[in-house]
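One chain comes next, on its own, written out as structure tokens in the form predicted alone.
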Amino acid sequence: MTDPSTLVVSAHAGDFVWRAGGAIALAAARGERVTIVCLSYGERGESAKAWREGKSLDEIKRLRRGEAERAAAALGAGIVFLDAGDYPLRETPELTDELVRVFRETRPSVVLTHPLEDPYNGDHPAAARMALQARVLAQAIGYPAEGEPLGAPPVFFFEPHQPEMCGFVPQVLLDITEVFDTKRKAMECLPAQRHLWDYYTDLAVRRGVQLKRNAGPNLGLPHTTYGEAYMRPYPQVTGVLA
């Protein structure tokens, strides 16, 4: 059996921090390998402050890469950049093939990515579609990529910025209380999107309230519990209902 491993497929350089920073930090704290794949730097659509400051495209890419590297390090994860461009992020066979190679190299036991709907940002569902396609292709023994074919790692969609508009239902609530300070430090590595720091802190508090509501009254959860919400596109496979 291979060691536990988490693979995060993120459309832009900041997405993995806001949406899955707690899950990443928890896995890293358990000693598991976590690999983040940033398909783009978010240089065109998610770097407005840098554009207003008159920075060039190459300068913005370097800026966002540095931010993402520091955030990943704060969470305890490795990070890979594919520099595929954003707004739009284009789905191509070549980019999907790169993801297949990452799947086979990292051999994830868990995959985190965007949900398949987002009317506000087409890059997010594009990333999700390629991640799911790569997961399937990586299982095919005849697919021409290095490494051995995979099993079928479970996939969790992390929460989008506008969940009500994206068909997102919080099916899984993850308690991230013990690592929330780590997630907050990672968020603060992204000053290009400083306006999101408090938004995602507040969201973690709200999901923590929901987590306590669904966890039963006697689990001794702290007064302030922080949570992240996830949705599953595939059925859970288990021998025990819990």
Given for the second form:
6 protein chains.
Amino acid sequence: MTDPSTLVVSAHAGDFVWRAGGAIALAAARGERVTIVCLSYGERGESAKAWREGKSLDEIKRLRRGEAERAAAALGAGIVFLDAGDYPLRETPELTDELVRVFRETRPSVVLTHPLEDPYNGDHPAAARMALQARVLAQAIGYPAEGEPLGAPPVFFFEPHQPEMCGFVPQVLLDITEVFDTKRKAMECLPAQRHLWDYYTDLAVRRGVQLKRNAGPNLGLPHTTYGEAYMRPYPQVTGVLA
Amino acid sequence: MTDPSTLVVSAHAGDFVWRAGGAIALAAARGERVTIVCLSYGERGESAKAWREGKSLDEIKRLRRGEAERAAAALGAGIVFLDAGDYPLRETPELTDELVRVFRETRPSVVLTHPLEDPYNGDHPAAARMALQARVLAQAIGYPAEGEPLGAPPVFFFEPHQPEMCGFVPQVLLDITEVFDTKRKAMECLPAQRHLWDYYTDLAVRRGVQLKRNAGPNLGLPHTTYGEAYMRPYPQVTGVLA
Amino acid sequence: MTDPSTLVVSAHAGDFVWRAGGAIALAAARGERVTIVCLSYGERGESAKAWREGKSLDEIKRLRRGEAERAAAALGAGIVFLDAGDYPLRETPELTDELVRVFRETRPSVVLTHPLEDPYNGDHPAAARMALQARVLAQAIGYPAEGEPLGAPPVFFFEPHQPEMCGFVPQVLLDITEVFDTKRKAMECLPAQRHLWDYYTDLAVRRGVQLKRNAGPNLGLPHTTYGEAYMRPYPQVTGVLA
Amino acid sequence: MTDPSTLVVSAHAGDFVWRAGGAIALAAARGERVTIVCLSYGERGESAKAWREGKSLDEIKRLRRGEAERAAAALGAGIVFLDAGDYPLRETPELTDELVRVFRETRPSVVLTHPLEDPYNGDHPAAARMALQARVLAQAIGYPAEGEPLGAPPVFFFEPHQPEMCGFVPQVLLDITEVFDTKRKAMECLPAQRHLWDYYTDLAVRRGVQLKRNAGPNLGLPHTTYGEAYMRPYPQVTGVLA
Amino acid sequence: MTDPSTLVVSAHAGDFVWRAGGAIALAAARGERVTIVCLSYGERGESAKAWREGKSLDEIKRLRRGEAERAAAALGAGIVFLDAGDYPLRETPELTDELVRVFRETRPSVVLTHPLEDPYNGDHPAAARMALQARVLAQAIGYPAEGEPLGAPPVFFFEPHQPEMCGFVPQVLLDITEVFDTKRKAMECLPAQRHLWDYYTDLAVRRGVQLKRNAGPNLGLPHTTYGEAYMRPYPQVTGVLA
Amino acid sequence: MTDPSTLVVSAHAGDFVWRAGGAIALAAARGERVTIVCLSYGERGESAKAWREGKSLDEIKRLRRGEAERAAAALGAGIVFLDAGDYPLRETPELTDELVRVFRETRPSVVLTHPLEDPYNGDHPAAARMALQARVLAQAIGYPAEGEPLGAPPVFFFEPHQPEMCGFVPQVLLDITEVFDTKRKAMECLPAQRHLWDYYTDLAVRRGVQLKRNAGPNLGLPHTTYGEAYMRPYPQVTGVLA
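Structure of the form predicted together with another copy of the chain (previous: the form predicted alone):
Next comes the full complex, and the chain you just saw is listed first.
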């Protein structure tokens, strides 16, 4: 039996806050270890404001790194930066190998990453493909990386910005009501994307409405329930249907 | 809070044994109420042996009913027969209304039924469509049937005989190891389909192999694990990703 | 050349406001004729508040009819009620035939209706199937109904409440900014569903954000753009790619 | 407001004629700028006749280039050759970067390219993937290439040779009747593929028949209408449903 | 071992000629029995010319029946008319039961019918659904109709008028070159649809081009090869991969 | 006319036995040439037992090579090893070029390979993509490799370990009853995977049950029929529907 451990693979600094901040905060609140891997800082593709202000590439990377560190701390998670570059994030054997090493080290019991389709941002599917491949490679005893081979942790894809255009169908609705304040605080660590604070608060309300609509008869849910939506690329394993 | 209650909507007598016997036995073993509704006896479409022996329609219905009662008892479940006829099972407002009444009465917290596609047997999707419609109607306070409006219980589609031809993808793998002996005994209550006893035992082993392959690192599973596969037409609602 | 005419086929009184109020108001603002057909009042399935207040079926129908008439008037559209009953809305040849007559009479150049999938409400797909069939039948010179055979008007499916669960992908983003105030006023004609006023205002903002993100470089759009999303079951016919 | 500009990304010299000649001629006839980018000459994979005649690689490239230049001129468009090689056309960061520069330079308001699936020719999807990625990269202010960041121009996939095998569904039917003679003349600039002149004339007639069948009641179309079919990977943005 | 027998289930008189005339003529040329069942005459939906000429319903039915009889004779097939009405063709238990009886009587080794989707003509999918259901019912010994229960004959869906809009993917390309003259003669038995003679000749050429492109290296095919395309809803059973 | 020749492209040593042993044995039994290409030995990803025993990489490769040679010999096929490495198998232009040369040399009339999806093992889709691309390149006279350009041999995807998770739908059921003993002997050449011997025997029985259920009425099949399932990415070309 290993301890619970959540690994979040995020293409850019920031993605993990909007899309999975609730799940991260919930796991941290249960006292579990959470590790966020940012493959890039989102320095080219998701920092328009800083570029318009005339900042340099290095300044922007430092800026985004600082914001992401503060947000991770607010959520209660550790964070690692691989600085692999964005727009485009290149899918290479070397970067995948680095991820295998992270898997072997963090030994996740749960993995969160982007879904495999996103016509608006190719970095997201590239990150997801590498995360999924690294997870499989880390399971093979013959793969030449430190540490024991992994079990097969469940994977959850978090919600993209335009879900319907990415083939995203909510298969899991996670109740994040009790940690929503924490998620909001983490969002507020990202001042350059202030317009997204309310956008993702509204999304949490809407997913909460759907959560209540799909909840069985036995749940006594509060008037305002906040939710996050996920997909599963692998089957759920369980001892009870519910 | 209502008590846990499982409702199984089965097109023919027998379907519930092969496809959901493990889930039923697990719920019963937890001391929960399980109700099986057989829309027909499978008297025309799934009783070839009896017809070849020259039995009459009434004899066949009696025979199938008896077998199904014994199988349900072995699993620890109650059983109701609506005798709506098979091959074809006709989708009518009256039969759907009968199902609404069953929903209002049994107040299920979990619903099991057939998937919506089956090119080999049109009765299965017809049963599923009526079960799903009845579940929605039972939720409306304005629907004129006895009892309180229902919450929205989760639904699980059980595995059809030729899963790949029915668009069936295992989304939930249920560990039925601890009740597999009970399921086998229930199968043995159906002597006319003796050739299926081993067929569905093999299937349980195969789904068990997949269950182990998809289980997270923390599960200590026995060498032989038995499984059943299900699909979810509605999102899972949960407080924890696992 | 016939005059522009929009026909909206709505399962229940109310659907047309939340889902297509902007498109209706835009057409009316252009001075075009818009006809809304409500197949039912939504008296059983979408009037929970009234039932809880102990109102009778007839009172509820009158109530919903009045609200829908006021909302249609606010949008600038005509409205017709077929009173076919809801929960379930039954798909019958007779009701389809009534719709054929409406098509022949209103001679629509644009048709709006529900999408073909909705696992939360079977009345919506039933309405859509009848609307689509009636549109095809109305095109046949041999179909025995008054009036000339129809051309083949384009069809737009409006957005369901849980789009991702209904296979709904926004294929058309309609800019409704200039009539959004009118749509909001029409929503406010439906006091029993007050909780949806803000919900659908938020949705309009979100679809507006996506509209701006997908707009070509030549559009000068305001800071807050409101949008509605639609799908097309038939190809767009055009003289220019844009 | 920028001027209208159409960018066509074609895997091989020739593709743009058969598949998008009508759209190109229409834009040119409206006085708009059209730029065709041929990633390769189709020298290995689509020049069987020349190889059988014993021509050298260089001769074949010159030959195909000359034909494509004449066809582009006939249609009224500019043409650029990147000479990246075919069979296979290799997807590289460098070639994608070249395309970003073309996007920043031509500032397209409309983009045409191949669809993303083609089991008969892997160069077509490779071209499409690079075109789509370059379009996204060109929108980022942080991407290090000359010129201003782009808006988000609509994209149209043109029709592949075996549409049903490529998941191609006509979502837009473009009326090219008024420029069909021009398209035919451009086709006749490609003598090595003489067998395709009638093949693609027949296709234009067939798409024209479908165009008439899907046109609304208000179009007065000529007996013979010529059409081209397109798909949209992104939603249409519009101010009016039609 | 029963004798080869082909059963064609056609919604309207005429469908079988355009879509499956080659397959029918090939089977007849091999000396096999072919039976065409026309569920309706296409009297309302596919007889626009006759209605415009002012003919009565009875005259039109007689006319269409005569044409279809001549076309069937030209192809070498028997034909049966069930006169169930069209536009809409209603799906009823009684009509399905009539089809079961046809299946039990003709004992088909091959079944041809429409595909299950057609947004332009609801009669086609309705015919297909009834044909498929009747085929399954006819296999059950318990179904109360004359004759022995059927084996499970393979089913082929023939090509609809707008294949891409009907989810039609050619899975089988049938070489009809040797009987194409016969098919053309059968088409010429339908003078009211003269515009389709060349349309379906062009289609046969195009499917022939694709047939050659997909044929293995060992086929020596003539310059002009004519083809018909089909889909299979059930797996092919074979003793050799080819 | 070339002689029949089957080419099997397998990611790892061993895959061809479990998944296509029956098809290989049938072709060999007909006196046809069969060539198996193993892109890797499966030394890292599919040799867990050997790694746990402390064997070295070279030992493991030798071991797997020996087993695969014996299994190929048992089936009557030739075998070639490209030793490209596994976990991950890297998709490179050089490896694809090697495959083109194999295609030109073996001149296959039938090609067998993995399907294009497998969330449990990325090497399988990588092998399939390279096999499909090489098959297309080998058809081009302009491709610079020895030998004549190829025709277009049909391709069959063999069954993956978890078919439903790989989008695998059995489109062809191959009767391997007469060579099943040979397939079992070939499986027994792979002692490290002893647990799969019965697993794949059970699968053959199950596919045989489905084969009988889908066979037309004219097949007189034995009580125990063994089968293998395949998919076709390209249409079947035939002179007779059956």
